[in-house]
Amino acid sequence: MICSRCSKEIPTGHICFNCGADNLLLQKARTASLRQYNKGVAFAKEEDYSAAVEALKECVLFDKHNFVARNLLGIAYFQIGLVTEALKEWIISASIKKEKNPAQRYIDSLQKNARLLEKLSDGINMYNNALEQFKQGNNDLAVIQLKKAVDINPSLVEANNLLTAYYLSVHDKSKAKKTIYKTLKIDKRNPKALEYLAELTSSEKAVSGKNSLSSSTETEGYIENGYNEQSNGIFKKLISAFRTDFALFGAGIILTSAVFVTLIMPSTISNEQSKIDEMQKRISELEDENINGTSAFAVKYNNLEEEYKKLQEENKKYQGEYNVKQQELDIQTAEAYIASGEFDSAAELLYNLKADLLTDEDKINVEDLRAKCYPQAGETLYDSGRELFNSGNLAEAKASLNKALEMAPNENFSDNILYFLAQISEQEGDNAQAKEYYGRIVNEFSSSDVFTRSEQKLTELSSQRG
């Protein structure tokens, strides 16, 4: 097993001896993050932005380096008027992945339109001012500030919700309905708006049930349902709305760096595989029944077999698409690792790429990336291989040194890699391979400190029979 955090090999178990990471927990966290990301995507497509925000916040909680989820979270925040929060997520995303990241485009678009950004910021400031005015008991001034806030930034659903709470507290059902529907038009299933709508609908039903009573009785009906100014009913809801976390609109921005990303594609493959498993089960049942020789079962079997093959082809297609997407993400992750100086991790990802899944453009990009990280990663592998050789672990030393040679065939330590590989080949009794390694040192590294010994070894082995 390869450690998900440091990319070192874990010989046994799931705890990395190098960095101490519990890879079982990391895998569970990645799975949970993916699940929440898929939910966030689904909610965003349905314009249920509040739910999308909650799902995506959980997604980045499980995997804080998921820049794709942060981009979508920023868009969801922007759709409900939380521009500062959107910018925060995009800036964090851009710090995680600096190239080919749409987050930078979002930031640039806002920065180029400074007037728009200033207006949106003014709207949030007015909302914050309204909260202060409400807390001080200046309701009229607060409502004026809120109205200005939603005029400037109509998508600011928190301001609309606060207006709704105020209108309900003063029994202005008409205006309350208007702001509720305005909120739901922006954010289809906004929890606060739906709660206020349910409260309003409930009160209207209660009042309509007493429509034969006098006007004084009707007023009493409002008192019973918590709408009297002297009661704490809906006013508690208004006070609750005032407690919105001011930090939600703060300008402070926390930057992080490192990379990982998750995809929706695995769930598609999983669904297809489930279909195939079910189809295989049905085919097995029909095969048993078909032993009796009834033609009806034979027809059923043939139809199911065709459907089964079709599903296999579809799953193969999805798997291929997923592999391509995964490789693209591995390349992006490797770029981020290189940018942060984590050359070993980048090299491991690039080393495992399959060339037949790369486009011509990707192949050029991958070669450039390998040139940046392979020499450093090769030296690390060489040091590891040398230590393994000195401790007598020839099999692992050979694997590490071969990989080091593949990554760094022409570095100042490459001759030493060849020399250790030659030594291992000799101990394994493979003199032909040992001669090849010594011969490369003699022919390619004339100034090597192991040149003389290699030349002697080459002469000695060449003089031996067989």
Second form
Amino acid sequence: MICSRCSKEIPTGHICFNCGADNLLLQKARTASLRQYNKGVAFAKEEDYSAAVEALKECVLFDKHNFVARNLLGIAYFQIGLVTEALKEWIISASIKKEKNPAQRYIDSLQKNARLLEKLSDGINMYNNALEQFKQGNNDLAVIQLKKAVDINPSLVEANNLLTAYYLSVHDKSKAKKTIYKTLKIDKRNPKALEYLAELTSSEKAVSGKNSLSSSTETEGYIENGYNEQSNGIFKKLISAFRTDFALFGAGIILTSAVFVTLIMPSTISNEQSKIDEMQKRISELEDENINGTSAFAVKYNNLEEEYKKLQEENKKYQGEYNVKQQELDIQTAEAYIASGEFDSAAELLYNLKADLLTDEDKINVEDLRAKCYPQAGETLYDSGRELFNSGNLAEAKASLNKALEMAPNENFSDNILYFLAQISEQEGDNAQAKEYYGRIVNEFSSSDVFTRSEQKLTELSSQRG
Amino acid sequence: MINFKDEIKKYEQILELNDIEDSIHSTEMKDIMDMLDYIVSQSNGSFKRRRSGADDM
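We have the form predicted alone; now please give the form predicted together with the partner chain.
Following is the full complex, with the preceding chain placed first.
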């Protein structure tokens, strides 16, 4: 005999020496598990999911490895809205048997449909909140939560049952009936729903004063047989009442439809057709206007565009006038600076003037003013450039010295400016530019104190290639 | 008609999505055979204890 738990051989008896399992008991447990599984399948086929859940729970209690039963248990839970319990069973099942197990497919499909899972889970969360609210006596809040729970997870039978219990407690029989009907539609023999139905029926009978004995028998019939249309119980009567109502409702719909089709519809159709014709005409008009550019929008757009262009031109004109005035003001200010000996400030203003905005008269005036202040300002810039060069700040030194050279090209320090600029160019590796500066010193400043050194440098750089 | 306060005692909280993992760990899958094994091991232990107590005397 082979041990059905550890697969080792059992030489004698039914107790495994390896794992200690009693194989007789094990066999009995498995048989019991199978029996409960078969019951569970039968209940599930009849859409009696509550009973299926109970049978399958017992089934896995007898044999925890029965993954098929766990899968079905998950499905039964899912049918009655308990998606989390379903997921739990499928996860356990998938962990018991990893390959060729549909549980993994169920889990995957739920995970792929994350929004649905979230929605159903929210329904459960709301049900839990509602139950808590009921326990705290906040019935109004609880009912709101519970209705939401049922809205977003309609198959959650426990929420429907709780709602039924509440409706019964507040004597709202019609709503109680509806929720019972909803529950039994999902879970045909849900015990709580059947209990509430019996409760509802007995109270209705008491009110209507009908034969208590027959009503009792019928109610009992419901409890025993559940939601069964073949049953002789009160539920059958309820169904037949619903059927009568539905039949009357259907007949009403047919009559109304006939009246609508023969009397109201033709005039409605003709009205609608004329409206359609009008609208089509209007559309074609608008299309024409759009093509020709005569539509209200096109005209407005063109006007606005023209206005915008005009404003842009005006703006340009005003900007030009402003700049001219600003330059005139700058010239006057520079004159004032020169008069007060502030040559650097005056030179700065005159340096930034734009020639194209100056009149011929202004140009002559500006040249005079520049001649008065540029040499001094150039010297200041030269001093500053030299200091920057000595501190190693070549970029700023170069900018300052270039400006100084521009303002004072022929002063007694201009040769030094050129010399520093040549040095900077050399350091930057721009030998051609350096040679140009040295050449200017040699050609233009023969008495310069840097003449000899510039000459040497020029020879030195000229002898180098590149 | 039903007594609602008594009725709601029949209802229990439903497992929520975030608690599934904990619930699986805490359940620690056991079937009837595991329980029987446990009962047998417990009774053997107490039998052995009783035996060793008797031997000591």
